Every structure is written in C-alpha cells, then in structure tokens.
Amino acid sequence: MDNIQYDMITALPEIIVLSMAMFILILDLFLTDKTRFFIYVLAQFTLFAAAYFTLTTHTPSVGYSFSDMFVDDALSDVLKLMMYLSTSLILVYTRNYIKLRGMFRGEFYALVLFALLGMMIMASGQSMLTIYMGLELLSLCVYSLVAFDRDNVKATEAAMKYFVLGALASGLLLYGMSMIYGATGTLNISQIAAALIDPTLIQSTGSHPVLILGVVFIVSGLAFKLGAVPFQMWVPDVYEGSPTAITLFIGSVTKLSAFAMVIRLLAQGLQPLALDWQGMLLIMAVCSMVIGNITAIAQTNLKRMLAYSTISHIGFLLFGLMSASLNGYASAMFYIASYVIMSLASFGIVLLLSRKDFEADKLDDLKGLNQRNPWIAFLMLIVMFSMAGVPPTLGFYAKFTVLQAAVQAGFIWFVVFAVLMAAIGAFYYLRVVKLMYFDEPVDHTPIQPSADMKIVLSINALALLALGLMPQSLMTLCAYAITHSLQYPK
C-alpha cells in the first residue's frame, strides 16, 4: 500500500463527513420545508457510514499519515465514535425544537457536521498545526450556530461574546504553540516530547523559560476550551443566550475534543514537562469547583445552572488530567464521556419540555413535572442524581476513579475538598428533584414527545443508570484507547 492510498484510508470517515457536509448544503437549495426531513436522513447516515468506516479501519497499532500531521490509533477512534453517537442523539433531541423555529434548514445540518469534522480533525491531531486548524473549524462553526437564529437578540448577543473571547483564547493558544516551536523546532508532537527529555537541548539553547511561557499559554488556551476558572466567563452568557438546542451542542460533543486536544498537547507533547503544568491544573481544578458549585446555588436559570455545573464537572476532569499518569488519563477520559452522557439528558429533557415561543429555562418550569408526566420526571431524576455523584449512577464512578487516580498521584488533602465540595454540589441537584417531585406545576400543558425522542431519551438516562451499575464496559474501552495510543519516546 502506497502512501497516498493509506493517507486516505485513514482519513477517510474525515472525507466522508466533509463531502456529505457539502452534499447536505447543495441539496437543500432543490429541497421545499415538506421534503426538508431527507436532510436530517442523510445526516444520520453520514454518522452511521463515518462510524462503520472508523470501526473496520481500527487496529490497535498507532499509524501516521500526511507527512506525520494525522494519526490513527485507538484514542481518536474511541473519541470519534463517541462524537457519532453525541451528534447522532443530538440530532433527534434538536429536530423538533428547530423546526418550530424555523431553523430547520440545511445549513443547521451542514454546520454541525463541519464542527463535527473539526472534532474528528482534532482527535487525530499529530502537529500542533493540524490540531489548531481543527479548533479553528469547529469554533467557526460553533459561533455561526450560536447566532443562527438570527431574529434572537440573545443569540446575537451570545455569539459576539462568544466570538471576541474564543479569538482571544485562540491567540493564546497559538502564541504558546509558537513558543514550543521556537524551543524544539518541531510542531510534531511526538518530536516535541523526544526533544523535551534530551538535555542537551536547554543546557545548550537555554530555551527552558521559553518553555515554560510556551506551557502557560497553551494551558491558558486549552482551560478556555474547557471553560475551566479562570476562563470561564463566556459559559453561562453563552449557555444561556444561545437557542437551546446549539447549547446542547456546546454543552456535550464538544468537550469530548476539548479533552482531545489536552490530551495531545499535555499527555503527549509535553509530557516531559508536567511538573511544571500539575500546578497550573491543580489551582484552576480547585477554582472551577468552588465557583462552579457555588455560584451555581444561586441561579434560577435552569441554563445558566446547567453552566455553572459544567465548570465544577471540570473541576473533577482536571483532578485525573493533573494526575500525570495513564490511569489518570484513562480515568479523565471515563470522566469526560460520563458527563457527555449526562449532559445530553439534561439538555434534551430541557428541549424536550420547550415548545414553540416558550423557553423551558427556568427552574419554576421543572415545577410538578411528575403531574404533567411521570417517566419524564423520573429520567431528570436519573439525570440529577447522576450529576451530584449519588451511587450507583454512572456520575458516582466517574467522580470516584478521577479521585483516586489523584490520591495516587499524592493530592490527598485536594481530594478531601473535592468530596466537600461535591456534598455542596449535590444541593442544587436535589432542589431539581425537590421542584419536580414536591412543589405545584406552574403550566399543567401535557408533555407528548414524539416516539423517536421518548425512545433515544429513555435509553440515555438509562444508561446512567446500567452504567452506574456495571461501570467496566466503559472504563476497559478508556483504558485501552489510552493505554494504546501513549506512546513515550523512550
């Protein structure tokens, strides 16, 4: 096999999404609002196909393609078959939602699989380049989606801050980038670390402060990503200003790349160096639980909570990234698919009680929600309880195997506060279960969805559930995807 026959093997789930992203755009402008739904098929289908494509073209060996810019291995593989399955259940949560907003068009469709593309890019990131022009792919997108409801003056609003601050955090990032290409002379990541543990490399070039501005940079960059404290300004004002069904999007499949691309840069890349980012991680883990937690008592905005919760969900997710260690990545890696999982049932039972001129996103809608439907209820209360770490959901183990991949690495005392701080957490969880179970509905309309969003619904909260009891499928598949494909120069 030559080497451009194998570049495209490779790439080719990327190949698929992008000629289907294009296909999706040129079809609608033949298409009518009846035949409109032929768009959403052929979206699902490009999921179904990228994922077939990356699941035959698996091997547990890692492969490099494109001059060394692109790898194929089994952590890009895991993370794109997470993204397929998000976006694949996002598409049935937001379908009914757009259409009553006129959003249903084929530029919603096309703009989520280039976000997606930019993911997929970013997962299989070898050269800081490639990793950035995938950020930059999905960030382009995710500020257009921001704003696509165009007569919103909130959306509108969201999406400029939005914009102006994702820019700057984008700078940072390449600033820092640059820094490391100036100290190492390579952008290949895989270089970057061989070179970082040669010491003749700073003793002769006196390059290690160069270094360590380089690292401040591109953590700073990656903690906006996240929306860890103290980037995290942009999340609530974003969550809550965007149309609910892009603040799903943000909310879920996006942090799954967010952790690629930590992963990367810091687990791979810059390795050599962790501990001098340990730290760095360690203070904006702390921050993130406290203000996330904290602040999040205080909202009556069922988005904006949702926001805040993300932070503190960060907070937990850096506390295994900063173990430095393989099980501490492995158990980030369970962390970040748990909260995805958690997130697109919180969000799609938000999507779910919204209809059309009505914004479900206050907590007084949640009120009496067992009344107006039982099973809806009692899914949210799966979901709360996920959230807050009560066992045996999937959200105790999560919170449990990031803990103690941290009391491994010797961050006992910064454990105990994450226990407090999940305990202060817990309470405005339970206050969701407290309105819906305990207090008199506000709105007595009934809530019908649709078959197709009952069933995917059912299954996702469900799943926090099966999970939360048999935790091993999914911990083995985090295991593997990292133990396979950190690979150390030796």
Contents of the next structure:
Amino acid sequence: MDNIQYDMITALPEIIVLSMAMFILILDLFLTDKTRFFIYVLAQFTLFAAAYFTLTTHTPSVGYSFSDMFVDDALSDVLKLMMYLSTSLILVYTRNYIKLRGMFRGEFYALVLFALLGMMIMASGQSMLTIYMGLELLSLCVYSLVAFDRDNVKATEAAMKYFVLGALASGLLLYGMSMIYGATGTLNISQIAAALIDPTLIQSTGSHPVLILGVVFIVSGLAFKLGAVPFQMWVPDVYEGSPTAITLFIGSVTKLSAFAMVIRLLAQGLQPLALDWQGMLLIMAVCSMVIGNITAIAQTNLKRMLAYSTISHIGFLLFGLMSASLNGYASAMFYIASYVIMSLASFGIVLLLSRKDFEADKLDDLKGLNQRNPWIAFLMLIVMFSMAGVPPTLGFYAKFTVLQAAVQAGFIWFVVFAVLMAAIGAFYYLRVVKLMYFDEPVDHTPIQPSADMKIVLSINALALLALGLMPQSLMTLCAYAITHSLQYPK
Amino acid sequence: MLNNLLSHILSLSIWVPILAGVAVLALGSDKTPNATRWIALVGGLAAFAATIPLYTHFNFAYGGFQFQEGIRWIPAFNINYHLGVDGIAVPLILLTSFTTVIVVIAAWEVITLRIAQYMAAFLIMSGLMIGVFSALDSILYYVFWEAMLIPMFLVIGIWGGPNRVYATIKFFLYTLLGSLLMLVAFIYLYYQTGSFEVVDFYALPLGLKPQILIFMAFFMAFAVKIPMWPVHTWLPDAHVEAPTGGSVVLAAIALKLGGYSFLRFAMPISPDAAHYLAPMMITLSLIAVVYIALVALVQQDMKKLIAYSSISHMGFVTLGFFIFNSLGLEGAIVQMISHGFISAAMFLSVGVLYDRMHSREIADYGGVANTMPTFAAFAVLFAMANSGLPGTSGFVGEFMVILGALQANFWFAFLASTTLIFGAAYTLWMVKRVFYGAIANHHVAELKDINKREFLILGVLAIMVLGFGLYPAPIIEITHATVLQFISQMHNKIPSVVSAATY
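Write the structure block of the form predicted in complex with the partner chain for the protein whose form predicted on its own appears above.
All chains and molecules follow, beginning with the one already shown.
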C-alpha cells in the first residue's frame, strides 16, 4: 500500500487545513474590515471539512504512510476530532475579544490553523522527526500568537519568555531523540520499541546508559511542553501575559497535542523502558500537585490561578500515564479530554466577562456574579466544582479514572497523597464560588454576550454536568482510541 | 401502572425532589415570591408522598434489601445505578423527605432574598441525601454523598451569618478530605472484588490489616460527618452561621448520613477491624457524650449550645453501634430518628427567636415566656425531649443504648447515663435563662407570639416527638429484622442473605 494515493488519503485532513490556511492568508489581502467576517466562517468551515474527512476515512485499524513516518490510527483520529472541536469553540469564544482589541485579522486565523496543523501532525507522527516538526510548527505559531497584540508590553514579554524557554525545551527533546537514535539506529517509533525489546541490543552495545540519558532528555522536553514541575516556570507568566484569547488556546487544545506526543514517544516508542521513566513521572506528578495546588491559593489573578491549577491537573495526568498500562493511558486520555472541556469553559467565561479595555482577569472581577448574571455564575460554578473534582461533574470521573489506574498499578499510598492534594486544591476553586455567590458585586456593568457565544458556552459548561451524569461515552471513546492504537507484543 | 411505579419508588424518591428543585429554579424568582414558595411546597409534598410507600409496602420480616432497582451505568468500571433499602434506611429516608417539607414551610416569610435558589437548594439536597440512603453501588453512593455538599455549601455561604464564608469553607473541606480517603478505599475494594457493589464488598474476605486500613479510611469520612470528637469542630461553626433551614437539615439529616454509613459500609465490610477498634470507637463516643456535654454547658450562643448537644447525642449513636448487641443498635437507630425531630425542633425554635430579635445570645433574652406563652410551651417540651425525659422520643433511644451498654460493660453504661444529668443541665439552664424570670429588656417586651405557620411546624414536630416517645414501635419494628441480620453479619464475614443483582 506504499503508494502516493494512499499517503494522500491518510493525510487528507492535514492537507485541507494546510491549503485553507494558505488560502486564508491570501484571501485576507482582498478583504476589508466589513467583509472580514467571511474569514471566520471559512476557518470554521475548514474545521468542519477536516472533521468530515477524518470521520469518513476512519478505520479501527492502523495505517502507516509516507514511508512509515505518518500514522492514521484510532488515537490520532480521536485526538484530531477533539482538536477540531476545541479549536472551533476557541474561534467562537475569541471572536468578540479579538475584534475589540484590533486583532481580528486574517493572520490570526491562519496562525490558529497552522498551529492546528502542527498538532495534527504531532498526533499522527510515527517518526521522531515528524513529531518534532509538528511540535515546532505548533510552537512557532503559538509564540507569534502570544505576541500578536504587538503594542501590548506584557504580551511581548510573555512571548519572549515562552520562546526562549520553549526553544530550550525543544533542544532538550531533540537531544534526547538523537541519543535514542544513536542507541537504536532508527527514528521510527515502532522500530524503536522493537529494538528495545530485542535482548541482544543492550548486551551487544552496552548502550543502556545512553538510552537512559535519552529518556531523561525526552521526558524533560515533554514535561516542559506539558508544564509539569520542575519545568513549569513559563506557565503562569505566559498564561497571565498573553491576551486571554491566546491563553484559551494554549490552556486547552495544545494540551491534547502534548498528550499525543507523550503517548507516541513514551507509551509507543519507549514503553520497554517504562520502568525507567515511571519514576521520573512519579516525582514530577507529586511535585506538580504540591506546587500547583499550594501556589494557586496565593494568586489574585484568575488567569494565573488557572495556570497553577493547570500544573496540578498535569500532575494528575502524569499519574495516569505513570501507570504505564493500557488502563492508565486510557484514563490519562480521559483526563486530558475532560480537562480540555473544563479549560475551554473557564477561559471562555473570562472572555465573556471581558469588555473593551477591561480584561476581567482578576479574581475580584468575579465578585457578586450571581447577582449580576445568575446563569453565567451557575456555569462557572459547574466548571469550578468540576475542576475541584466534586461529583456529579466530569472532573470527578477524570480524577477517579486516573486514581483507579494508579491503584491498579500498585501506587496506593501515592493515591492517598494525591487525594489529599485534591482536597487542598478544592480550596481555591471554592474561593471562586465564594466570590461569585457570597460577595456583593463591585462592578454593575451589564454583561451582554453575543448570542452564539452564550449558547455555545452554556453547552460547553453543561456538558461537564451531562458527561458527569453519563461519563460512559467519553470513557469508551478514550479506551477505544488507546486499545486500537497501542499494540504491545504479549 | 401502580406496580410499575412501586418498582421504581426509590428513583422517584430521589428524582422528584431534584426535579422539583430544578423547576423552582426555572420558574421561580424574587419578583414572584409567593408563586415560588408554593411551587417549592408542592414539590416538597410530592417528594414526601413519593417516599410513603417505602413504609407502607415494606416487608417487615425481611432483613435484606428491598425495592431494589438497577441499570448498568458505567460498564467500563462495572458501576451500576443500583438502589435498594433495608429497615435502617427507610426511616431515615422518611425523615429526610419530612424534614424538607418542614424546612420549606419554615422559610416561608423568613427568606426574602433569592427565594428560588434557597428552596431549590433544599429540594435538590433532599433528593441527594435520599440517594445516599438508598444507593447500593459505592460509586453511586459516593456521587450522592459528595454532591450534597454543593447545595449545603451555597446555603450556608449565601444565607448565613456574618462569619459564613469561614464556616462553609471549613465545612466543605473537612468533609471533602474525609470522603476522598473513602474513595481510595472503594477503588481498593474494586480491585479486590471486580465491582463496586456493596454486597460484593460484604462478601469479600479480608485480612485484619487491610480491614483496619479500610476501616480507618471510612472512619475519616464518617467520623467527620457524624461528627465524632475530635473532628467535630466544623459543626458548631457551620451551625452558628447557617440559616435556620441549613441548621435543621445539617442536624436532622446530614449527621445521620455519617451514622448510617457506618452501618452500611465501615462495619459490615471490615467487621473484624470494627471489633478490633471498638475500644477506640467507644472511647471517642464516650468522650463526645461526656466532654462535649460539658462544653455545651458553657455556651453563650443558643445555636452553638444545640450544636454541641447534637454532637453529644450522636455520641450515643456511635456508642450503640460499637457495643454490638441488638438493643444498642436499635437504640442507636431510634436515637438517630428521634434526634432528627428534636434537633430540627430546637433549631426552628431558635430560628423563631432569631427572626424577631436577630440575636442568638442567651444573655439577650430573659422572660420570653411572659410575652410568648404558646411558643414557650413548645420550647419547653422540646427542651425536655432533648434532655431525655421519659414520654418523649429522646428518652427511648438513650434508654435502649444505656441498657445495651450495660450488657457490654457497666462503666460504659455509667458514663453514658451521665448524659441524663448533663443533658438536662445544659438544656434546662438555657431554657431557664431564656424563657423564665423577669422580662430582660424592651426588645423582649415587644415580642409577638408565634403565628399560625410557626405553630403548624412546631405542632407537627411536637406530635412526632411525643408520638414516638409514647409509641416507638414503628421504628423498632421496621428495623428489627435488618438489625438481627446485621448482628449476625458482624459475626461472620459471609452474609446470610445476599441478594444478587438481577440485570
């Protein structure tokens, strides 16, 4: 099946996104401010078309293409569908915000689509080089997006920090990849796994230390992209400094691609070395939970608080991954999917509350929201309880699945530790609820969201409740994606 | 049709109040306060009506789970929506739906701000608590158990007193912390049995060490909820700050969730640990009975005094559990029901005074009986019941527990019976200071006696307190078969009656 036609079919969604992104760039030259809305429609249409082709070309089997550098399997398809959906929500939530700040330009949509393309390639990467290329495409687009509001000093600073640290992390990742390549002689993920199982490899070459060093560098690079402690420094600054529209992008959909990269590299390629990286993930998980949850308590800026909350969530995600079993990966995927839904809703609400020259990113800006607009306060209530992991919301099942995977893997005392951290974490989510429900409003400006945003955001937040009552569908989807894509020799 | 409804009676008991709460939220608002109240009342009454068949159609001779219903819920983890009740759960469910109606009526004119949210919170909470009492799948149980924190958190925080934020966050975090450890225990048991069904947990043979760890995880969750000394400190704070309705539900029902859960989970799943740790549990119970009663004696705030009295009375409940005889156990259950009525009545009485004077300090009162004679009559009756006067429901449970304790150890019974002195001391001393003597100040002189609505709720509760005091048989009969089975189950780990799920 190694022919150009098959290659094209497997990469059809990528090709669509790529061509449309370029088309939007060119088309933008011919549009005026009045007609620019067309670009927004076009971008949404691109996502829809990509979703359509991803669905129609989907098979449960694994297909390799482009000389085995690219893979079309259930995991990549499910992750891509989640990416389209999240990107589509992001475009809805950000439209008003960027319009009010003079960022409603064709480049914004082109950059978002290119970033999406990078993430799609990461999800489908079957060679370390493909994954790295996807990562760089994503990163470069995100750096520019953070700096997109050119005259915003804070955003420029955030972009600079993000870029310098991001480049360093990419370097670490690449260095780790080169060591693995040196030891195994291949860049292909499945061939790496096969080479690592081969007992003659380590005996004949004595290359175990090189492999371990490679794993250390790769794990460091991944930890940076996820924002896990001790590579979390950039997260709060970038979250706070970026325009909220971009924070929404970084805080939600990019986590899906980071998850994809972790699965491809660790769970697929380096699974035979699981015993070596499990310990690293464990330490990072524990530190992320402690630092994320405790530092979040001290924050006064909502975006910064959510940034630290992200770090603690990543700690829980690592808990699922650390189990290094299909159950663990499926629960980690369930966790990240749930987290993305929560994150979209939380930043969506921040965007909804913002106005021209008012960012609504202070915790105090939420004061008395229940009196100003009970419905939005209720939506935020659901999101906060979901993030805290209180049933009957989706966040509870997310925590439940990773905890059960960790118990199955025998980490029961770490699970006890994790739930103690979750209880500490509940405090700052409760404080948000307190501000909205128990305090008097200080700002009485009426909240007038656009109809489409209000409807989509309501569905987004209520989905947390609906999926909390009926979590089976999403769980099945994640289990399906993982079990059909990761094939371990028995 | 009727049979069909009857086979889903537990689902109805749970979901009618929850949907009624959603309806109140959707239809009610502060602009139409009376319509909102009536919707809430109709919803509450409908929810109460839905629970009545649980008593009338209950098979008194059978000790296992009845009215079972179930569907698969989350097959990925073998989690089922499995409901069922035994003789211990039914009286508590009826107490819950009954108390909710009382709370709705009690809030009638008192709550004027965000009425719909207030009423909805209590209706939804009622459904969730009934869910806790009837869930036979541990994750389902856990979901109900945790979810009920959310409305209670909001009730205390929105309608509470000046220090409400501190109290409600403390309440939430204390309970959450304990519950999360219980979740870990559930997951551990899941990997031992392959399901989250309670009956599967019962059948699981476990060594003493895992049993002790599991028991301690449950203990953290339930001891906080009951609350037992020394993890009781959230309760006085929460009670003092909560609005009257919140205090009523906390004292009358929420505390019983902890007691009930000891019987449903901690003791039957880890019976050997329960026996092994019984000395610790009895000690903690007796400390609650004696020491907390002394603490109650020195309180200046009426609500705080009743809160400490609640802890002391719940000490009786845990004492009754851990002496492992049927007299003690049945006494503990009667005590739970009776305390539900009495504490509700006590908090409502304080609420009546607070609505008029906006003070809960005992020192601000004096001679209230002169200006509010009818109310004083009720209050004295409830105070007598609280101190365990024969003829009131408060006496029955305490007396049975003391008799049960006497079978186990004389000194347990001796220490427990000091409550009859201390309980009378703190309650009657408060009554004396508030109601008797000369009229203390002009605020008291201007007090108006209770209106028809207040008369109605206090009257109904008075009938309950006296009724169960003179004729406690309904509670004892419905629990008897279950208690006997429970006692035998505590002696051998494999239960005699395990009803298999039929789906």
